[in-house]
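What follows is one chain in structure tokens, specifically the form predicted alone.
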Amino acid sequence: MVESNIIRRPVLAGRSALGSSITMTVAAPATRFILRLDPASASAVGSAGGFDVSGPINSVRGSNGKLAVRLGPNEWFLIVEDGEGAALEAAIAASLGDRFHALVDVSHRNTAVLLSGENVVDVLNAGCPIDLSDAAFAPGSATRTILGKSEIVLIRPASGDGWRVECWRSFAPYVFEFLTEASR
């Protein structure tokens, strides 16, 4: 990993939700990667750098501190705590060996909002056109979708009752305000 002098500042620092139907929290800074790996290789290794890559498309494995989101046949969105990027890169290189793969650090691109509360589905569905009922989007589900006019990755970890909305930093103020307004 190439070290740089770039300082990543939280784009949503100091924001808080005004609505009462849900709780919104700006997620702690995290290190994020996109892993591209042949599905056959993923099946053969089962895990890469400690991440379970065996799940079906549109699923998430792990806890909020370490998530592997399978977005496509050969694409995983990996999230670890901030500062663990170099260790993750080394662990993935070691576990995949000479298998062809691409690992790209996208930490600078994304931020996240954590949502919880009994009305989260209603608030999300104010701008997200997919069925978020338990039957269609059970815990352990994740997908790339839209919220209003912004592309997001919507994650519903298997553990806990919360949701994670990952978005590009440039759309974060819009996403936060959209969710705030929808929660009123």
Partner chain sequence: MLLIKCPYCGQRPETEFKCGGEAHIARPEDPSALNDEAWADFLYTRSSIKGVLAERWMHSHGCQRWFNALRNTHSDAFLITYEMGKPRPAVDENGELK
Given for the second form:
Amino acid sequence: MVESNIIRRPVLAGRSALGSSITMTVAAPATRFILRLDPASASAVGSAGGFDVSGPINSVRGSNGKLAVRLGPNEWFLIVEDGEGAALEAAIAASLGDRFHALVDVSHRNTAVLLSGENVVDVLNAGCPIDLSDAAFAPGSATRTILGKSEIVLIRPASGDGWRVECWRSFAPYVFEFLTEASR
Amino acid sequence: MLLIKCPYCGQRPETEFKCGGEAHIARPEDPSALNDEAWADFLYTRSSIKGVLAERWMHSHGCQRWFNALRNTHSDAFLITYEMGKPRPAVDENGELK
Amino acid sequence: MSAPFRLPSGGRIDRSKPLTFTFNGQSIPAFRGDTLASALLASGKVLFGRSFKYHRPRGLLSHGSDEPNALFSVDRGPGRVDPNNRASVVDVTNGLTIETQNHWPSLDFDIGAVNDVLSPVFVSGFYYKTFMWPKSFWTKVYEPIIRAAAGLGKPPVAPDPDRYGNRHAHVDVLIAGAGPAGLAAALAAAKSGKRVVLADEQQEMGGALLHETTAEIEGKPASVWLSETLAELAGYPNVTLLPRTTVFGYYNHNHLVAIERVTDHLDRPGETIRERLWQFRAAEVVIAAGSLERPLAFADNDRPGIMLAESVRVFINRYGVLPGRQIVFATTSASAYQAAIDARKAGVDVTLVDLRTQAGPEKALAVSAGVKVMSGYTVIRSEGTKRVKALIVAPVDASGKVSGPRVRLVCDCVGMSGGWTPSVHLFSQSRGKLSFEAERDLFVPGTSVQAERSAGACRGTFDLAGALNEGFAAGAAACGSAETRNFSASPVMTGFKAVRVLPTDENPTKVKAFIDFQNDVTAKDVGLAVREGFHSIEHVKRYTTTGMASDQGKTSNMNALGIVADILQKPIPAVGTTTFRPPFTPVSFGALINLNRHGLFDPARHTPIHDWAAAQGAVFEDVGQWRRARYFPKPGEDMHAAVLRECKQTRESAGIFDASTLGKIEVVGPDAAEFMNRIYINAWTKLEPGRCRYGLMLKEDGYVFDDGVVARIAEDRFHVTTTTGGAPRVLAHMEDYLQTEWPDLKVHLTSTTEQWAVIAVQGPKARDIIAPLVDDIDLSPEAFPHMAMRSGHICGVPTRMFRVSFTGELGYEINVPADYGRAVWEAVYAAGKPHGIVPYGTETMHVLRADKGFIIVGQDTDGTQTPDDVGYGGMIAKAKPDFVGKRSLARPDCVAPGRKQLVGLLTENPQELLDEGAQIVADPNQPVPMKMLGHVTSSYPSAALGRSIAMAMVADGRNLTGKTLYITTPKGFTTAVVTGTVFFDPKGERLNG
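Switching forms now, from the form predicted alone to the form predicted together with the partner chain, please provide the structure.
In what comes next, the whole complex appears, and the chain from above leads the way.
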């Protein structure tokens, strides 16, 4: 094979937000999949390739750094630390056997920003119109929604006080700048 | 900004949705069997009523599922939203769910 | 300058914090807590501006947000000049600079005041009647003059340096207004533990309690009860208090929008936002918006010094300012007696003139306080120009006619009250239906449409205890509780007699009794409008302009409505009200735009290769939200020269093009081919994995919707590409059919647009350039033919490599995961340099494809073309029983002869470039209107042909091949010959390299 030293060059590489009322960092590159699976199959298997697919719609389940965000009745967004996608794909496929599913690698489609701090909800609500209070969006919640003029996937993992904002690659500078401005 | 109850995600603001026009207009099984008038009717004729209308909505910035809704086009009140494939809920003469 | 009208004590101002500001160049002292209005009155100023039409001297009418006259330009520094601020709501800050408006050369001497003398000319509908003829005068004479004279303040010229915020907030109970009713509602709601927001437009919460120095609540002075209540509310973690926050819009489904003024009251605003837009979604709303006092209509009721009676009381009690030393109150309302009593307590000479012959218990109280009360008197007119000097009053008999000699009451201030109008604005915006109480002459909230309830004065409950009780019950009910509370509170003076225009013995057509102060609309103007046939209140409003502009008729609506109803001899509900629209008070554009400006105005989408192109000096163009490199000029080159060079070099050696913005959709599942068959006109079943096909899709109406190359990755997996702009709508279109028409198909769709960077390498040297970078894909023409796709690696990273060509040359489109895109691009470019590779942009891409007659959906099509119209009819898989749009292709109109068809056009002069969009006719000498045959869709200078080429949609175009047609140019008609659309390499031999 042609020798290569090409490494991933994420869109927000090197960005940082200063003087912000929240802590905002660019997430490390990740391996990501969209998994489409019938709800019945998901209930039957419980997990796929180590991803917990047992959660309800608009939840995030995670263990061992493997986040499984259920975006809809038959759609999961799987996120794991950047690594060997092909092996994961094989593992997921193996868990699902001949149950109908679709798995698409979207590792590079998205990028993510990590937020934490007391003011995260206020900052997000500068552009996100949904109720993000603990009562309505408890830790363990996640959803596709809007931030200003960009679509995002908002993830609030069950553990820790952090939030993860995923968006498409080309919207990342906008999302980052929006959050920066909203948190100034 | 309307508040719309996605059957899968619950109450969400209108900006997360797109409206797909009148519902319960099924694409004919065999379009070639329709005469020109019937096909034009399928393509273009919509009821456009003032009152309770069944509409298609998609939670495009959410679960991305299409669903149906009964909306009063005069008051903008949503009577109910329901999953694709389910029958249209009945409405009485006052425009309320039966 | 001193403040001679400041009382030695009293008021809520902080006398330990003196401030100064500048008013028309003059330094004015003030205290923290003052508004511009109170500080100016304290300094003895009463002339605050010139009226809109007649340039009459005007002072202050009100103390609140309903003020129509005193509009100032407020200067907070460069870029922070803001016109039309109401003096009564702007908090004084140190160093603020204020200018009055609508006068020239000065406030005291205003040339425009000649309009007042000419006023018989300025009747209702003046503009409509006067500036009709001659027609040619409109644009050249009338409009420029009217525009120069119109308007009040001047818009700022410098960019606004301030920042503005936005907050979506979900609350259980939103309470609009923090007067007695709103506070009581908050007390009730707070205990529920639910999320409660209490918003109030003023700098301090309390509403009427802020100037209540007489009444007691729960046995305490109102001010004590107020501060205890606010402290109690502040102690609830579930309650948010938002002072300086106006709920200005009530929209669908309890979406209410408010503006919070964050820094305008601060001397040094610092770095924070100036204003915040709140977008509430409330489960329940309590409207406690209070009420607005009605002015009285009498001749010259607009002279400076004449203000609303309650405003006199507010300035004395809340700000410690005397609006005058000799005050006359003119009233038809009990509440003015309390104002008179409070003014008398402040030590000035007070007379009260009441049109009513029978007053309530308030009369005895006023008399005993030392107020001279004249019952059964009307006001004939005022005297004075820049400040009121006297009020001329006269007795009336039981029928309301003037029945005795006039009396001249010398004064320097008049407080007038015609009663009260509930502020039903928010209720009405919520689409609630108003009901009219004829006996009390009040529009009050009737039938609710949304989850809201009104309490207090805004629903006609003017009594203090009543408002508190009602507010509490409303707050409890908003939380689902039936709890009530009986507050003890002093009785207050309520009740009024509604009178539209005060009786006079003067000719009513000769006097100016103002109804709408901001728009200079008088009672006779409204009357004239009705007599001229404008019987709908909405028409009267537009014809006379009453109720328009920044105050939206807060003080004028009821009087105008009453006059119309009286003339028409109809009950008020039959005349109806004008529509209450948001915003309740003016809102800055900055707050409405909030974060959405500069770089955040719209997302600018960049490809992974963008920064490389920018560094190379590329010129970009917007394609939707994408910024795409349009061409790469060398020093001294214009677009034309750069594009010719890029085209030439690509066809001679190779070009490299960033196609990353192409939409991409992964179609996966056992029914994927069947799904593709139904969506596209083409056949997909037999396409082998590893092969590509150009796909064309229609909408159900049979017209071309989108196109793109599709590769079959595996039996159950397709890699679909779409146009750049079409990506979202194509995915939505596919999802729609999949979910709603064919839910039985086992297929799923995923957008992969941004997963892949796409590097197009096109030209005879393309294979040679990429060969050294690839070792697990056999690039030989036999192993990797045109319209094939291979998976493998390039530069060591995974790729889906397409052998496709949008140029007619040997070409590859190299898909690599986006984060590798830049590095692979640079590697390919480096490898291509020895071969003479050239980076090219969208403009060259357009020319190269036009050489080959490839269409661009959206440029050569406009949503009314069938596949046959663009010459692609042969792609239709006729054997397929159905696909989206198929049935429509058989509609009579789609098969009728003479449809417009895509053809090539070659100008007779090979260097002449047709205009895209230019119209085409067969005979330039036919009479106008000519029969248009079609229009030019694409037109370029072609490097390959050394001449211009064009494509056009022309009626029956293919049958006109070889014919000469006439095309419009800015200078007249030119000629071109109809040709086929493939201009270059018609046999496609260059695809082989």
